[in-house]
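Next up is one chain by itself, shown in structure tokens, the form predicted on its own.
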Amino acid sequence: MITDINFLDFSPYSTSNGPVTMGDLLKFVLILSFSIIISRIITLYLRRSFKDKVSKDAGETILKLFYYGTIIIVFIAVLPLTGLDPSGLFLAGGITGIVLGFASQNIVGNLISGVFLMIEKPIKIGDQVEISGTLGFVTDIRIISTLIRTYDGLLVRIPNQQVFTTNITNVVGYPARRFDLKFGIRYSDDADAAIFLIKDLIDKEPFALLNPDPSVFVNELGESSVDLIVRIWAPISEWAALKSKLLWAIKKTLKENGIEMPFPQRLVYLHKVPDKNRTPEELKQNQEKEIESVLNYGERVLT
């Protein structure tokens, strides 16, 4: 005679809270399992969406979190069907956490902190930047630092949270960029005809855009020059070599055209006492003196 008995109702073991049945146990497998397979999934399609967003490092970073974190959630969720109560476990981690919160407050600040720079995306790999005084390229998002390569050719590491929490220059953020250009032509030269030759030395550049649209005018009477501003709007990849470019193109079509750029003059006035105590003669060998030893300053110096 075989004892008919109900496997799934069978109790190998029991705790405080109860007999624990292999149903129970067939349960926390099944689920576990089955929040691991998703896990992986989700995984496998979020690197796919990461692959063109964000660096290799902090994407691996982000999914190993996630990843990890998902299958903590799960098991501490259904430990309960073990028999186990996860409350003194919750306990220890709160203790543990609690500890090193303390000691590790800035990695776990800079940790967050990157999360968010990548949710937010204010900056981006290749960007060139302006962060806390360091100005250069972006060349990596990392989960706990963002490296920038300066112009110069420096490897600068910022913390994520210093770099979250500070004003963010993105010098290409937006399509088209302005710059501006100043110059002094003479009193005597022709303002308007120097602004027409400036508009049609623009008119001709292909990558001056005209909307917005350029503008060329005077700024400022100064001591010794009109001085001309000239702004213009250019694609931002076109907008360094257009503002080369054209700095040098407005000189030499303003000096082929006679319209000169004055440099800064002076007029210093020196008046000397006579000495009343001297005879005129004395007075004029001490300024021939004088002048000798200044047309004799250079030979004194090369010798």
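From a predicted model like this one, the values you see are computed outputs, not experimental measurements. Residue numbers count along the first chain shown, from 1. C-alpha atoms forming the largest set that superposes within 1.5 Å between two forms make up the rigid core. What changes on going to the form predicted in complex with the partner chain:
- Relative to the superposed core, residue 68 undergoes a Cα shift smaller than 2 Å between these two forms.
- If you fit the rigid core between these two forms, you'll see the Cα of residue 236 move by less than 2 angstroms.
- Once the cores line up, the CA of residue 251 ends up less than 2 angstroms apart between these two forms.
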Contents of the next structure:
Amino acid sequence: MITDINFLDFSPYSTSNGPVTMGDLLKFVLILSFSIIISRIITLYLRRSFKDKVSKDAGETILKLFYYGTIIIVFIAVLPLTGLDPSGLFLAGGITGIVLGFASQNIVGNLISGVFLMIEKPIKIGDQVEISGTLGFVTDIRIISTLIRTYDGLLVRIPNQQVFTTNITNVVGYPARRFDLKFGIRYSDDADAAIFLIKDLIDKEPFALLNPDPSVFVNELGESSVDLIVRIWAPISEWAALKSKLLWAIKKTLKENGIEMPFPQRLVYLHKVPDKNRTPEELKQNQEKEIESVLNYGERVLT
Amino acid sequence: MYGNYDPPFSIEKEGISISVEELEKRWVYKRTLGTDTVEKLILGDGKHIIISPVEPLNTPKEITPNLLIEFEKTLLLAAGARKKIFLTFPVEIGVFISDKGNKNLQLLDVLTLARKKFTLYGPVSNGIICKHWKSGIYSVSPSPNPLQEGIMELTLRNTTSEWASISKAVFSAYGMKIFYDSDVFMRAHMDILNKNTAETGFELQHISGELKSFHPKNQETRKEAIEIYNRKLDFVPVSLTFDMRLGF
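Cool, the form predicted on its own is there; where's the form predicted in complex with the partner chain?
First the chain shown before, then all remaining chains and molecules of the complex.
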């Protein structure tokens, strides 16, 4: 007698959980193959997305972690189809995980921070940033650490956990940045003329932005000078160069037009102790002389 | 001044002095404008020098591809209206070196007689740095100095059902088409899409190589200027537009 057996129902072997059919094995192979294909497609898409945003080293590490992680998870999930019980693997994996977790707490923390840094993107390669008091260019964002080249050419490696949990100042986060320049001029100088000269200089400077508009005004009547403040917005790439250029240009222009920046001044009044033997007329004459000398001192300082 | 030159030559106009002279079996390119002097050595024979207007976004430094033209007076455009106006734009002069047949173009120098100033379009947090130019609004084509200013024929279209108040227009250098002859000319459009958004772009009126561009005055044929920005693209731009999402 010939029995009609469906190929998919054919059981090549049995385990303690029951017989494993060819259908189960086929499902196992198909699901695993499908997950490999899907992981590859997602990896390709992510690789394109990471281009120019994440450093190649870090990007490849993340992609490998994603690719193999997905396959391992799917493999364990479909393992019961082959009749094998993955609970033993979970137990062994769990214990190994606890041991490794304790041993590599910081590394895992840095790694997870690195992944979040890449997702949130508070900084990019090439940005000028200040992180934990370190100011410089971001040269690389790796999976565990971020590399900064300081302005004086030092390479500083900051663990990603520190980068992620500390305040980050991104100097080039916006397209324009403002700088302030402070100048003190003499009380005898014309502040309106100084403001006019400074505004004219700013107007001639291409990188001093028209909008937001620059401002020049008297900020304070100081002890020794009338203090002016100049506020200018500049494209972020030209900010530093323009600041130093205008600082000196304004100083030179003011001087060329007879407007000086005074040194700190003190008016010192000197008077002698009254001589008991002098008559009131002599004392009065002496006081007038002292007042005259103070006035002359003032004139000398102001002219 | 615009055109092709075979070395040695020397030209002088409007305070600009350009020369290519042979010195000790080498070609020396020299350009003077005011106190600014540029000198370059050219090693190669049988080359042409081409002087052409270029996109006005290269001097004093290439920091943005966007040009903001601020109108001297705010313009009110009726709902659904389509009007043509003329503006001026700054001209930059590009000096190129090439093999015969204008092949293998290489930029030698860019200079300008126009005012150089930058501005921010939009707020500080998400604005865009633009080259700034202030222009009057003309109903007929003006006649500016072609070495300093060009003419832009701008077609304004208000696709909304409300009046549009327009005080500026932003254009991207990518897609910019400049033509020149006795003047420097661009034809652009600005479509008002809603209360805060407009789209600007350039009319590509070329056929191929030498092109026919309608001159409002005497229908003369203009040449196509050499484009610095479009040459950077991997593809030939058919229609590139700029979205003014931060008001106009």
